[in-house]
Amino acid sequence: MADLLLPDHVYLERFEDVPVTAGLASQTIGLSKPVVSPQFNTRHLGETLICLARAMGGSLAASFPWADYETCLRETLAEKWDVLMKDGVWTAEQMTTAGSSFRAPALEAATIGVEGEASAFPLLLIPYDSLRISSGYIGDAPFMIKTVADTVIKGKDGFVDINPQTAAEIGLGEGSLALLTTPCGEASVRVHLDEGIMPGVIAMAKGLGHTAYDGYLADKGVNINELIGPVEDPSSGHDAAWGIRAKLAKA
């Protein structure tokens, strides 16, 4: 149904710069190089943009003066190009101060704590990802939901995993219906006993509790995002909500 098709090369057919902006001690740029010629009538996305700009003319064309995308990369990377072509990676010298590694003062800030008082919420609720449940914006397809174990979701009921020792202290058994409460909300869940879960910890799969989509996915399980509030990392200011204190009680 499209009016215009602009197919891109696959990664094996094109040049691609790979900047690494965080997580390493030094600035690092990688370069992937084509290993085969384009197999079909495709064009690198960067080159498509250059051609479109040239066709539009004026100041837009002047902003894209390169003949092709490879020339754009070569001129943009400048003195890094030869190193990248030879080694595939360029790394800046590590920043040092007085002979020691540079370290930002903000990283010395105190570590964050888990939200909730231990006296009121004795358990720690941890979300986990599952290979069979999509936890992004798009939900699972009907077939994938049918492959999810009935110890994760059964009918419309979602489960929490809990160590048998912890469950026994609360008076819960396999499949028991329980009320899960956190400082952010509460939900009705069922219990799955799992020796692999540390005592005092409960775990719940991400990607359930949708209110949209079809009858295979909508209104099934619990949306764990409604039970875990945002927590700010004082070092970076980013959200760091990987767990929250909780309690379970017989329903």
Partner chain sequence: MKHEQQHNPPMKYGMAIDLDKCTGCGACMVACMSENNVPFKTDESNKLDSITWIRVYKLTNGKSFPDTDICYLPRPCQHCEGHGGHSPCVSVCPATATDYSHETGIVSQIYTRCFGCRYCMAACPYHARYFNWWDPVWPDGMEKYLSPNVSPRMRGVVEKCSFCFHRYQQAKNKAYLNGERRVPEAAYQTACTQACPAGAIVFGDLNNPEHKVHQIVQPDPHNGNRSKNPRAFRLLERLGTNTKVYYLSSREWVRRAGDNYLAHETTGHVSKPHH
Contents of the next structure:
Amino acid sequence: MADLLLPDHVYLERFEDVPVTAGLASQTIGLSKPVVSPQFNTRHLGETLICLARAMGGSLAASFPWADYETCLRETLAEKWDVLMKDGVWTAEQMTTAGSSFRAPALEAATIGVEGEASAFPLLLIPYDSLRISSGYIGDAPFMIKTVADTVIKGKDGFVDINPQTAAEIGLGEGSLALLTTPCGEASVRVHLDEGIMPGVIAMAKGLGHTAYDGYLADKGVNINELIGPVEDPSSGHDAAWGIRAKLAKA
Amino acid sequence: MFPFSFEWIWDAGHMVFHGGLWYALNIIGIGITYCIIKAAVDTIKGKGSHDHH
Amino acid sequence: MDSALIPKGVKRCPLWQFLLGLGIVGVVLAWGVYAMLLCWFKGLNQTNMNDYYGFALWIWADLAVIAVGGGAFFSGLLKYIIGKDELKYIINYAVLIGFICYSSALLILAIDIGQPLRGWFIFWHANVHSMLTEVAFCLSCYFSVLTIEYIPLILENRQIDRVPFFHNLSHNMHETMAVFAATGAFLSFFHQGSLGGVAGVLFGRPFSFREGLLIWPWTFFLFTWSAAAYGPCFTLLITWITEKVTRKKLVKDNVVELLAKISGWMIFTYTIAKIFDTTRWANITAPGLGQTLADFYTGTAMYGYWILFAEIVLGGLVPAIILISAPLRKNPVWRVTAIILAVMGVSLNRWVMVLQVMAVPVMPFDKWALYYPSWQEVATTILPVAYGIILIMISYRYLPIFPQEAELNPIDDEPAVVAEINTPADLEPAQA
Amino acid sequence: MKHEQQHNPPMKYGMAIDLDKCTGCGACMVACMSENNVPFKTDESNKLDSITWIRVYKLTNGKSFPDTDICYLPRPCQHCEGHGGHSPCVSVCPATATDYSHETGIVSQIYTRCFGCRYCMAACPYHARYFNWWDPVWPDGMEKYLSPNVSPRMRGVVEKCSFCFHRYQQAKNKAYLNGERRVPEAAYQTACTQACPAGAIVFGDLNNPEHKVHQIVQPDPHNGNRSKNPRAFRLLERLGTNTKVYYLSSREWVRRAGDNYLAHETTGHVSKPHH
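Could you present the same protein in the form predicted together with its partner chain, rather than the form predicted alone shown above?
Once more the chain from above appears, this time first in line as the rest of the complex follows.
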């Protein structure tokens, strides 16, 4: 769809400020520094923009006065730069918040159920994040996928975790093949018995079922996004439910 | 196997083990050499032709 | 065509029949050789072994053929050292079977190691504290002894024997055979024992670990003992099969019964020792390491208590009692049944001491691991069987393996050797 | 080397891994594989032939929901000392291709000496030893990431965790050039120790009271090097393998999962091994 592709350096080849967007008590910025020279014919996105602005001239060029992206970072980060270069991370000493109380009218709204009829789909399928599986748009690198347990992927098969009691009711044993059906789709999976999961709930790792790249990543497990759909929170418009109702049957 | 290999140590284990090994190897070697030499000598002496059988 | 090579006074099948048989077994041999080459050129990924099963079918086959090949050293010991002279009528065959077993074992070991071209490191950089080093040395030395014992047999071929030097060499080797037999027994004692020691010294594996005497775990002595006990049974089994295939009686009953009786008593005493060992291990050794018999025998259906029963009772006590009892021993059906049970029993023992050792989990959170061999492993394990059959066929046809054959199978028109070739149809077809 | 041995008391490198801190993220495994040029195949889901010098096991207390508790247990080579260096694997190797160093306490593996008999694998109850069933193959261009300090292994030999021995060699050279008699604690750390985001792994000289690992473990040389720390235990301690990797947990079921116990035995109290 794009007419022009401008390949960027990877994170190991470039300077980049990495602000932590959520989850910490005070503002934190990290700095990624190049540790290897660029391996391919690529260019830093920041420098591409600077070059473009310079070529366009006028006020646009004036807004991007830096010689390169490193200069841009150093000047815009100002006093934080030295700390970042030294420690790799900068943390704000104090931070003021907008208020100390939290109010959300949506909390009083009616509970939003997950998609699917309980009668047709007796189980609840929950996607989970695994520390060993990257669920972003870049998948696991070969070493990471190697650390994934054989109870999560085995060959090309993906697993769902299920309580042994629930599995016994369906007649499934450890490693059995099963057909997983949700209102959004179906997939062939294997089951892994896990005492730790609540009866009636099944869980599947996010970040699998890639079709892209090579044999180290592609075609391993099931892409759970193809089995779940969004349920909208009427007050915020955000996705309100992670899970979906599901059915498991012996394959 | 030989004292010039760097893992060789002059301890009881090596002496017992290799003592037994070289003892057996020598018996086998000397035995078979004796048989061959004696067979050669016998042949020269004219033994073993079908008349003697 | 090849009648000039066939020993005097015995009758052999026509050459075409012999070559046909050779060809059929040869196909199996070629299949095994192909699998062997695959393993050598592509590596051990051709097998179904894995990091839990570093030792698998091949090591079992190795231990089993060496155990049953023990017939050679024990018969030699009985004949040359103890003086059971009747055994001279079966000793040739025992030597041949032993030679086949040991050469097979060496071949399998050469396929089994990950870097075959470095196999000589086991000798060159020998760690004298390793049981496997002792096995490698004694195995190779003993194989040379077996070769020395087999050579005079080859030299007794009618045509070779005509050469005076070979005749003398054969004669001299026979004369000094007691020395070689004694050396062979000494070497066998150690490598059979060391094979038992291989599993017995694994103090990280409570299933196989045994206490013992000085540096030797009890399995060291049990393996030597069982090889001496069960080896002759295998000699008798192969003799019996050969008699069935050739449709001739080759060894007199008194010889067979003597060896069977000795074997029976040896199996009996071995089984008693094995029971003591198992009892001590189950009640003292294993619990001392935190594991119980149930941990070893209830994890998977494959390795249930049945295996203990099959090994000790069916493969131990039952054949021992049959072979000890004179009336049962003299009955061919009972005797052969006992012999088959015994060979299965000792093979099962070797299986348990190799494969079950690998299967039993030791870390409490580990799992049982089961394994099945790939076709390449099966083919390379059958390869020595085919090789053995071929060697037996050739040896039986051209060498005087069975001294009693001519007496037991008189040929009516013996002087007319030529007649044998011209009129094979009306003679009993003998297949070797 | 001999010269140094005469002047320095022997070291005993070891680890303390706090299982209550381990999150099971697998960073130690990735760091280890990357550091030590461990190869990878397209399908590594058969864990029986997947080379992972350090492998993270997942343990559960066996109770049903909601009382289930889990624990991740990273398992590098345990560098068994056994009795006087008689570790299970070293004692059985027929070609002296693996050795116990009395200088560092590290169990080495000499890849070019190993001829692949796999006896050491049969001897190791921890499954810490791995066989190269295949020749290592790196995708085009990826061989650039290989560490020049660690030799890659060919098909047909056994390999295992070396406690990043090449790092020890480098640290030792550096210490020598700096005129130091001993390798400083911070100068020699394994890749897994450094990669652990939870700080669950502590590595150092168990013989050196200044090292953190010694302070945590407090090994008791009069009691087979058992730890005096009540939270500490070793894997399969009663086998007499005398390992140098200690585990820590405040959870009784975790400590019990570290060894085989008869029903009546209490955790941490077993009779001495027979040999």
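Positions refer to the first chain, counted from 1. Because the structure is a prediction, the values reported are computed rather than measured. The term rigid core refers to the most C-alpha atoms you can superpose between the two forms while keeping them within 1.5 Å.
*Asks:* Note yes or no: does the Cα of I133 move by 2 Å or more between these two forms after the core is superposed?
*Replies:* Shift of 2 Å or more: no.
*Asks:* When you overlay the rigid core, is the Cα of K86 off by 2 Å or more between these two forms?
*Replies:* Yes; that C-alpha moves by at least 2 Å between these two forms.
*Asks:* Just checking, between these two forms and with the core aligned, does T151 shift 2 Å or more at the CA?
*Replies:* No; that C-alpha moves by less than 2 Å between these two forms.
*Asks:* Rigid core superposed, H44 Cα shift between these two forms in Å?
*Replies:* Rounded to one decimal, the shift is 16.2 Å.
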